[in-house]
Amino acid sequence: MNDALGDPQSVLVLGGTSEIALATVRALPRNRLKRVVLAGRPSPARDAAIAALTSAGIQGVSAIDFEAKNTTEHAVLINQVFDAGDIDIVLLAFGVLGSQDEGEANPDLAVEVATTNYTGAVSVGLRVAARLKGQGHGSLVVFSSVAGDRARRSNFIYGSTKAGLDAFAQGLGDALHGSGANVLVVRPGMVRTKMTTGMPEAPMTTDPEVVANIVVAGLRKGKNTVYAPGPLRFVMTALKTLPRPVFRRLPQ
């Protein structure tokens, strides 16, 4: 339950090693946090994330095993976390980029990307929403991407999964309207993380901390959708209106 000042006290991170999600946890009023659950695969990276948050003065950091593709296990996991106490913020932050070329050559690889990024998100998203609605408060933050605004030739497999996730999250937010719970959809551009290491930087490339501050500000203002950085909203609006033959000629 949010404290008397309206600050969150508990956070569940689905995708517990996500650099953007961890930056978001650090951007919250850390002296108010009493419980942070990092859901992800057991790994040195997850252990390091627990140690880093704890060293930053955040209380009650723990981990729970989670695999996005194992949808049959999601109900037990979500219920286990919520049964131990209300959750104020859930960060849905898992996903894989995959290789466009490899996915086209081997559709099974494309299916793996879709299963993680979309099917896994639908599975946990619906279960989280039901628990947030039941407790009468809380925010589900869904990390989408501008790649879903209009899929490009160079990454339409990944982009299509984000487009599906984005539409799902918007509908889920509408379904929760009036319940006390809400959904915030976050549409970052390119972010400097391990996922993008070695890739050429796109215009308006930013850092996890910048995205995190935008997310926290969006939560405080009760927004439904934010772009990170903010000016990307206008860029993507323009790109979505371009005729398809013109769009195809742009650098992909």
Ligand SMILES: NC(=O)c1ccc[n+]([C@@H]2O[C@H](COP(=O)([O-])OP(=O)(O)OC[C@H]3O[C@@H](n4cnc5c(N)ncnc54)[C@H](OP(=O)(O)O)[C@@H]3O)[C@@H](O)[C@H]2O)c1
The other form holds:
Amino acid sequence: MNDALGDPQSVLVLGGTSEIALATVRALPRNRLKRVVLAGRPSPARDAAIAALTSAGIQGVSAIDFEAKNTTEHAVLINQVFDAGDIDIVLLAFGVLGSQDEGEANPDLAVEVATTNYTGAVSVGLRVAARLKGQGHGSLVVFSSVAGDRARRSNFIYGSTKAGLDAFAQGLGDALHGSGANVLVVRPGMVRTKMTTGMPEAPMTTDPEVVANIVVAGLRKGKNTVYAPGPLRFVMTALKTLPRPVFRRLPQ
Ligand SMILES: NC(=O)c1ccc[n+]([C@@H]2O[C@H](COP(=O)([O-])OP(=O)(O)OC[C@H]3O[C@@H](n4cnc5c(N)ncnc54)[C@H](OP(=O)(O)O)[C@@H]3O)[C@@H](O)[C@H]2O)c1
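Starting from the form predicted on its own, produce the coordinates for the form predicted in complex with this ligand.
Expanding to the full complex; the earlier chain stays at the top.
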């Protein structure tokens, strides 16, 4: 439960090696944190994430195995984490970009992206929401994307998974309204992480630390939705209203 100063003491990261999520954990008041659970696939990166947070002075960092596509395992996993103690913040940060070209050529690959980004998120999202509602407090932070605001020709497979995730997360926030728990939907533009390594930078590309600070500020203000960086809200509002023939002529 948040401490007397309103600071979170426990965090669950779904996608425990996500660079944006790890930056978000580091952006929280670290001397207040007592328990951080990194849920992810076993890997040297997950071990390194535990070591990095611990050496940054964060107490109680541990890992638990989590595969987004194995939805039949999610009930046990979420219950195990919450049965061990309240969780103040859940970061739903797993996701894959996938390759649009490969997905169009081999739809099974597109289904993998959809299963991870959307189906996996629905599976854990509903289970987390039920536990947060039971606690009567806590925030679920869902990393959506501007890619879901208006799907582009060049990455509509990924974009459509984020559009679905975004709608799901908004609805979940409405469902939790009045329960003491809430959902924060985060819509980053391009962020410099391993997900985007080697790709040409889009306008307004930013760093995980910038996204993290926007997330923490959004949580403090009880916001429902934040863009990162903030001005992307206006860019995307304009893009969403463009007639399709005009939109198609833009660089995709
Ligand atoms: N980077 C961007 O430009 C950007 C922009 C907008 C939105 N986002 C979204 O923000 C979130 C975090 O992105 P990031 O940049 O921090 O990405 P990242 O560093 O590449 O991290 C992605 C995370 O997803 C996990 N993951 C992937 N497939 C999984 C699966 N099947 N089961 C369990 N975990 C799985 C990865 O685990 P492993 O270590 O096991 O692979 C990793 O922890 C994602 O949802 C992403 O779509 C990113």
